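Presented below, as structure tokens, is a lone chain in the form predicted on its own.
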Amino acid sequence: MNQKNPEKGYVALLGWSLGAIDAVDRFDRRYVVVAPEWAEAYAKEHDIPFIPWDFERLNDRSYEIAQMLQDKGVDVAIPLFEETVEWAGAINSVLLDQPRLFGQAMLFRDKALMKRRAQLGGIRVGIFEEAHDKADVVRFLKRVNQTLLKLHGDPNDPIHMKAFDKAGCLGHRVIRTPDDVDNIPDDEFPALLESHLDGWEFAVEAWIHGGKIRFLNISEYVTLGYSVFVPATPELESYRPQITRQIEKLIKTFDIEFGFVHPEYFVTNDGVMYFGEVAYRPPGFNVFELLERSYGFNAYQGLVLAFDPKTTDEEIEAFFPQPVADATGHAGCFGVYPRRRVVSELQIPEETENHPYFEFHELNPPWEQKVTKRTAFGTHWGLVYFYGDDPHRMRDLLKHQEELDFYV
């Protein structure tokens, strides 16, 4: 454990993440982990400062956790997962005595509210609407395609249906025909409907302190829900000035003074940038680990710096590298999903394992033989990691993994 500096902020990590705990344990800030009870025994055994809390239940006791943290002298709460963003907003509105932080967290959690706020701030978004039942989905599909002047017999332009408040690809469906709508279970409503944006989709990770961007990374998706790498290709990096302006607009529109944002955007063929959504927590697909592999800095420690009100400008400047210029190579990962309906064993393809960019994988042998049908984007079975010096070779390598069987 590193020597803790009592002059610096005391932070609460909301959610259980061993990567985050390990990073903060090696950092100079005091910390406490607020996580579900099932993690308590492990925390005790490994001397991890811990408070058990059930994030599932928003109730009249919700104020209690803010009081507990305030009594301990905690300065700020950091959300590690989508499900703890609202809690962080509620807690920080008490700890920092800024009531609007809770309202801001609600915007980050509700995708429809988020899009409205973005639109009010002059940020470009596609057409969107809330759906309360299947009839709403069919109506939206028809209206979007009517607007696009589709003729009878033309294939429909797809629409997207997303859960209001889930992370990433969870609950994300692509709908092309009214028949697709029949397959949607009733418990997925209400949901957000969006028009399809044709273009290059990518993500951004931005650490913010004092209302200013302190480090901005552009993550290149090879295929959404399957693969990502950092830093991006020079082609995508050429949009950095435009992307930076978009993030500055986002900071202003959502009134963000500190912390970390993970927005997603589309660039259309004519170079117009559309806002997809924004999260106020670390990204999925282990992008923080990829950044550390590529740049050498720990992104979780950067998270603490961005949230801590006692962080100085000098600390931030010394901590974060120069984007792209300071990267030693490109780090990427591929999320494996079995391509067969029945599998019996894990078998890493030889061409993957023997590739000079291959580093390691986190795949386990299959639990059962029958592979459940991947609803929407579904959840991958584990990640395979790569590292190398050529971004185009990395992109092509990640794309090629989609054609290989890891489970046979």
Second form
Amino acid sequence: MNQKNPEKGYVALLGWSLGAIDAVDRFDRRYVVVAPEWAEAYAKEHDIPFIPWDFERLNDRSYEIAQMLQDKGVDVAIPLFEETVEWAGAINSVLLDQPRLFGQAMLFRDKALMKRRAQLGGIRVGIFEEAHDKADVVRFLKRVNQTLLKLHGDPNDPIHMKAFDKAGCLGHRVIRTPDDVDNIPDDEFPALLESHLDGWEFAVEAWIHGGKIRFLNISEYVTLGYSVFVPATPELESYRPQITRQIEKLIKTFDIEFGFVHPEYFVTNDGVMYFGEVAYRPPGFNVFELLERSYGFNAYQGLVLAFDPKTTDEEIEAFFPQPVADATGHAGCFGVYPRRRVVSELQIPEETENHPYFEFHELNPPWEQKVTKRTAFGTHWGLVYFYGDDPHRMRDLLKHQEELDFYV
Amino acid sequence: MPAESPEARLKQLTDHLDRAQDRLAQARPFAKSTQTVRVLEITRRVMTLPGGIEVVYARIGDLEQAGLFAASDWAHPDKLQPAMAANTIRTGSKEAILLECLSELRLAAVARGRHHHPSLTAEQATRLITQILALNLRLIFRQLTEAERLALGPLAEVVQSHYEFVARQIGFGDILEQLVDEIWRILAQRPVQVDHVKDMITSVAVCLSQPDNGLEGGAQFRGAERLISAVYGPTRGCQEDPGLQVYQERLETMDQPTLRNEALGFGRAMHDTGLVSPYHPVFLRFLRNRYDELISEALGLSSTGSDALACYRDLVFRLIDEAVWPETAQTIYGLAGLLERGILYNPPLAPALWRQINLQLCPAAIQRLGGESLNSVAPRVHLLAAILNVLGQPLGVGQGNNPTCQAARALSMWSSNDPDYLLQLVAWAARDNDVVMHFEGQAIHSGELVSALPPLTDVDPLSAVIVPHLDAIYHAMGRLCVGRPEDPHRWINPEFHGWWVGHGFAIAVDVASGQLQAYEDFLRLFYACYHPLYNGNNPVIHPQPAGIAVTDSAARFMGWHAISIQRVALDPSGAMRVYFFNPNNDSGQDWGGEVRVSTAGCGERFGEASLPFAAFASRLYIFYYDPREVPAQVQAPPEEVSEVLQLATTSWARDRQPTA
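To complete the pair, please output the form predicted together with the partner chain; the form predicted on its own was given just before.
Now the complete complex, all chains and molecules, led by this one.
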């Protein structure tokens, strides 16, 4: 049992994540969970400090929760999910008496605003535009491909469409033809349109305190939406100095003093780095879990350190390991989507099951036989975890999983 | 990719397991479940490798410490039910099956003194694991049924190796002894359905015949030999289990005294155990028309039974000719019981049985009996045989794995009380596929309702044919009571079962809120109506339906259940007990808080369960009585009433106390 240290900060976790609560409960900071009402009974049963809150939409009650947390003596609020990022901004602007934090949070929540801000800060971004209806999408698709000097009949370069305010791959569509546009439901507008960049996509996780990067991880995507592993291959890690400079630029442009960012970038074939987007909350695909597996530190506890204004430099330096050098191995995971249209059971492919890198899976047996057709980068059916020494073997292994049936 | 040796893989997976175990240990109780799933997933793979089970066994104490069983059904091993545990292996989810295996490894480790457990002694663990193994004995010998194999899928191999491993830790001898005791305990209740008992006996026989079973043999298995011989070789003429054909040939060469000895042997074996050997029908059919005078002995009849046989010779012989085959051997025991009960002297019964013999079954009934089969006796014969069993053993009826306790209870009641009515209902169900009953003057036909119901599993053929009809009618009566302010059983049970069900109705709880309601008055009234020392020394005249709040061995409320009160009497030790019929297949249950239902040794007749009066009252929540027979001055011993109150409010009624 970790004794709570009243000298250190008191944090509020915005959103319900058992992994995060477990980590923070085992840490030396006092905490309270602010999450929807449905979690209240469970929290009560397990003595988890809890305040029920409806995060559905930011409203005039945001000041009320900020006041409530301030009265309790809470120092800072930590967003765990995309939907709570603007709440954290609003609350922290009160708790820390820094009104600009709210405006900063709104930048993180609106992908179009985010891109413009990045562009203003001199960060290289692809071509992008807001779309309010299907006509906007068709126009953008045509214009981008005109720019690329495609002739009539050449296959189009795809464009990407992303919801303004959704996390990760949710609501992310790849559009190649005007026919694809017809399949977009109207309620997905407005959205952000981006040109497609051929290149190497990766993500970064950076813990920031006192305006400085305290730990920087590069997550290598083997295939976007399917698989990721940490630390990255030496080839990608060779860009670390450049990447670090990019993140420093990001920190400056977005005026980030503390906390955690999770941006995505492209490196094109000529080594130029393009900014994709940035989130101010933990990444999906359980990257935190992978980091713990390969470095041994708990990334949520790191999150608390990075947000807590009372954290000292010595404390934070002692907490984080040396990137890459201190990793004991490479940890990766693969998100499973059923490949067949009709499935009846979960069956881990024998070669996966017997692979020395395979650790465990969190796949459930199918609860419906018909697989809904994927229209966007949807939700996977569960993750399969791997761990091993060789990053290239890991990469190829994760890639190979895409060709296997986990549901038959 | 180089193929790795199993040793290297085991080493690697063991590392994964240790890591997952550490993560589990770190996690707070509320976050353990995520980690548990991972540990289980790795454990499964470890256990498939040679030496893997040993690896898990060596860590089982640490795994438990880490919280593997926390917040699951396995958290309190002292409360585990062997039957439930044994069933989990066959019917549980993948996760539950693995947890069950790990829990059994834990029990084995505690039993062998390798792991000390705060709430379980080595003796308790030994008893528990032995019982579980006894119930899954077939798995130790790798005798999975096809259905089990399919259900277990890739886990089948793990589960079988697991049982072999655990059985080696515990020793086969202990397991067998337990199993034999268990079989005797069940047989003491004389169930109609004995297929699973015969299966268990077969397992024991297989085990004893294995040359490398490591058993000393001898005295401790005497009980086993009696069971095995009752099924496989009850008499001199068939003691080495020669096969039905050979035995048939031997009979042709036997003289009258030898045949008499065979008859006595069959009768004795059957009444000792309640089991009938398939040789018995061969013998009985051989006697017919040759040595009819030996039939009384072959049925093991007393003078009462012999007299009934003599009076209804033609009928009984015809029943033997029609219903007694090796496939329906058990019906001989039913026939003997029917004769001993003297119910043939009830005028409508013999003609009703003649009707039954000639009854044409409708297609729906044939289907409920499993359809026509070329290799077995006809559905009509199965039904007739089951009728003899139910009439001969009214308290042997069980509900199988179906939520139909009211129907099973009704069958038992009619069999003991109103057998010709039962035969009438069977005729309607089997011939017409339509049973008619009346509720407050309104006719209810089951024919229109019955097709929607799923088929029953694991019941005797009579129940298979009639219970769907009874269930449909029971529910239809329930629908007619919708909107009435009180518990519908108040009106349904007297209409459903018969005129003899008391029209006074007492219930311990308020139906709307589920809270206790005038509970002490309820208890006092029960004493005044049923306890001979407070009701003017009146016995229970007809079995009366009653409702029980069933609790588990930790005295937690599990649900409402229908039973019938058979009689109230002093037991051999002079204590007042309630003897009751529980349509559940095994009445010997631990209801927690010292309330342990006895099935033998406290003056029970075959098939009865019993509890001391106060203990019974503490689980009672509905009973019926005749308001005209309530004594003018209701009296009950105050100290006993408060004892009952205590037992109830510390168990099922814990959260049902009205807020004043």
